[in-house]
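Have a look below at one chain only, the form predicted alone, in structure tokens format.
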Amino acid sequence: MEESDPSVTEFSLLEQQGDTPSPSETETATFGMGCFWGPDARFGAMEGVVRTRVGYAGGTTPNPRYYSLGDHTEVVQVVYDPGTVTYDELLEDCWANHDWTSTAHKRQYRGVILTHDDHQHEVATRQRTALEEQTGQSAETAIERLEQLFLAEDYHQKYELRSTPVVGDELEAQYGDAFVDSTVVARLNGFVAGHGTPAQRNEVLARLNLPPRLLAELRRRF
């Protein structure tokens, strides 16, 4: 067997020391805001994200993949500790954050809400019918029942974090199978993208064990 990397064990440490909840303390919330790589970062570097996918729904087509998406809209899933942040909070951020007043040219980038149970339900609806109450528009984004996720090719996740030179690659191999569930790398892959303030980026850091040069580069992009 091969010596194990200290910076892998780090990264375990960090995820086993009480900072992601059982997955029977967590909740699962899904949008769809146009192209899943900005969500996916942005929602990874919240507090209370236990872990984020990108991937297609929404749509009937069976088995959908990048270039063959059918009916499928772009998304990304959400897994979060309720005692963190709420339902709520995550539904708000997804209205803030892209234009539900319009819609999209194409299916696989309109904005959708789709809900895992009738509370989720009635929280979009509610938030939806007091946004057009407020503004005098009307919301073009759906709210629909999640029916079935189909993750996107391995390229697509943590797009950003990929897309960070020397990191993104040392990463998965290091993570390996683990990589895309990780909540450290939803941590990094937001942070790289601007998202999260510099407390939670340098808390992070401070507690990862990354070669020199790995920091280098994590802290050039932050």
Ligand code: MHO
Contents of the next structure:
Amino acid sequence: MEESDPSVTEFSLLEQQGDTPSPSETETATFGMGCFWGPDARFGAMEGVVRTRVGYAGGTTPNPRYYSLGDHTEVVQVVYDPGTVTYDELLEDCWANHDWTSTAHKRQYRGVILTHDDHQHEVATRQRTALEEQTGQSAETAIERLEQLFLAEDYHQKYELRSTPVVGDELEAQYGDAFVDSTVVARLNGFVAGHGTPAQRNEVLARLNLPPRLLAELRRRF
Ligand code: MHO
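What I would like now is the form predicted in complex with S-oxymethionine, since the data block earlier showed the form predicted alone; can you produce it?
Next comes the full complex, and the chain you just saw is listed first.
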């Protein structure tokens, strides 16, 4: 039955048609900002972000899983085009969207900036000091070197989009293994969570060759 549906062939071209070519140089940033579903969607909607992933990091327990995290923390990892968005800008978003003034009730949700190099470490430290000076409050968010990211289970990746009725299942089926790393999927995950501007949403939707019923479902949410 699937094969006789003409929309399926068109739809299978979605990845090639819709996904922007990766910039030649990308950089990676990793943040712990509480439950990782939220920042996955927030960063996914940002111009310049090429892909997002959620995972566990910042601890020492081998092979953490969601129900056996040990001393790890939920984090989002963002691959971005530094020509479009800077580490400074991503960090500003990070401070603005987690509670850096208090210690999380569980290490799973602590605020942490996991830096990938000296430059990131300096920028993060400088921003934290500036924030403390401006507000007179002390920042509880840690700045540490990233050792290793353990990718979270599939059902946590692009959670907002995955849990959107109809759309989530169909996009997951169409993208298959490419679902987690797709730029378009990252954007749609952000849009269904309410991020992005109308212009950005229209631009992404216009590039996609979506079957009408999927387009209608997405439109109901943007
Ligand atoms: N269990 C919480 C947080 C999930 S998050 C992946 C919830 O359902 O909202 O830690």
